[in-house]
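A single chain comes next, written as structure tokens; it is the form predicted on its own.
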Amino acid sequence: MLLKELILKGTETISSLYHDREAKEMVYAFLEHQLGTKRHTHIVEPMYEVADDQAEGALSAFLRMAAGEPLQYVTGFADFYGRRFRVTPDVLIPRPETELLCRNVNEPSEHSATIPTILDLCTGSGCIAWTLALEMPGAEVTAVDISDGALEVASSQDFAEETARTGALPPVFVKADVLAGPSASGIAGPYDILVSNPPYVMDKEKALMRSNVLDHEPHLALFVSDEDPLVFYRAVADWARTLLKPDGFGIVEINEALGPETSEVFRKAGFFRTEIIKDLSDRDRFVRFSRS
């Protein structure tokens, strides 16, 4: 099969749950992962063959996606950060405003005198942990998550090469549920940096996501029920307040729909200072809180 014809035939197939324009970008990822081609290759080379057991596997992939399985589950990878990840049905699908959280923590500690101690909650693929692993070399990253799957694919990921050339410490990961508190965790601190990405949909959401979403990335990395939408930054301050340095400071993702209520969390823990920080679409995305 020539390479336009499977990309027609691709965006054709995709097109049933996306538009037209996002479902041939799913097809030139996907097919630039599965044979190193370019959005342009079949431009600048209208005859190129593509081998029958590749087409055949690029259809049966673009039917997954058109069945609503994300793109990223089906290549098992996603980029953040300038990275890849290892992606799988156990974990959510690192999202570009989640780069923010790392951008701001490590751009202020650039100019720190000392290499942070940094504990990451409800981690989930490791994305945060790595990268702020990567971007602060020497920097320990302690990592937690109650989900199995999740700690797999967070300590698989491969950055070797990575750490070996820059002398980055990897993450350590470790079990722990975050709702009981760090007492039940055995991890005694303290820390510099504590950074969390935790469940904050609300139930009665739902209604507003996508199949993609709703269908295939766990539930336990994303819902909360609507009864009590906080859980879980209440019991992030509680670790915070347990865990943190006095001088040390904390980010967290939030529900754009609960800002104010999530600054007060942590007001109410003893992080006097709370800053709700927007992201690019000019959202209430993360709460930035410390002692003083």
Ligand SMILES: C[S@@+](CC[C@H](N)C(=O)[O-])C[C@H]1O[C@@H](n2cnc3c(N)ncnc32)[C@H](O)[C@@H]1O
Second form
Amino acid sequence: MLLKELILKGTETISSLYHDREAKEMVYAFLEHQLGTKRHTHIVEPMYEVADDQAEGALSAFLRMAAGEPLQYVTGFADFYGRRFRVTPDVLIPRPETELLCRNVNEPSEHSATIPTILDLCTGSGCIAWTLALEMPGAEVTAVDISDGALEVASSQDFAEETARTGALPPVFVKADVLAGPSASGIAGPYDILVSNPPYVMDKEKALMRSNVLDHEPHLALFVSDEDPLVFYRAVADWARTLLKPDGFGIVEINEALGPETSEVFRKAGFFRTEIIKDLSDRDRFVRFSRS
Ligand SMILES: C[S@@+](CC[C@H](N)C(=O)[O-])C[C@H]1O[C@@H](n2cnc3c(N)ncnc32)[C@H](O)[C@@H]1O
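Given the form predicted on its own, state the structure of the form predicted together with this ligand.
Below is the whole assembly, all chains and molecules, this chain first.
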């Protein structure tokens, strides 16, 4: 099949669920990943031929996407902070706003310790833990999740070449229930920095979510009850009180609808300089807090 025909067919298939433009972007991204073609290949090489088995593979991948499966689960990869992470349906697909959390931590003005120790609670794919470990070579990162599937994905991210080249230390992944508190985890610290992107979508917000998220991403990673949506932040504050160094600080990603309430959790827990940080769309997205 000609590449241009495959693109047309893919766009037509996927646009049963997505707008044409988004569908075309998904087709280009998939083909770039699968065949190594570029978005202009079919224009500069109109007779570019795709082998039968590859075309068949692509057509069945397009059907999965048309049924709502996110592109990243179909390819098995998601890009985050300039690196490629392995993803499976056991982990949340890393989101662009979470890159901003990493950027905030990675600001040189943010950490006084040259080589910090970092604790990442609710690590999922390990995107935050790995990014900080790789961006700050030498940083010792401990990362926690309750899900065996997520821990398997996080610990098998393939950054062996980069760690060997830069001397960055791979994060240590630990299975623990964040809600059970730090003492049950065996993690001792102390840490300079605590980061977390815990589940924070309220059950009642499900109605506003697209089916590709709702039907395919792990509910364990996403949802909290309407009655107690800040349960993870109270637990994170407890970990921070126990394990942060006296001059340590934390940054957590939050539900944009609960900025002041989440900030209040940390203020009430005795932290100083609690501050809401907005994302690029001007929504309340992170809370930062300090031990002193
Ligand atoms: C919103 S996802 C964040 C994943 C990743 N940090 C990111 O930013 O993409 C939340 C993660 O919390 C984990 N989780 C849910 N309940 C937990 C608990 N009680 N203790 C530890 N981890 C939990 C889920 O398995 C999931 O990986």
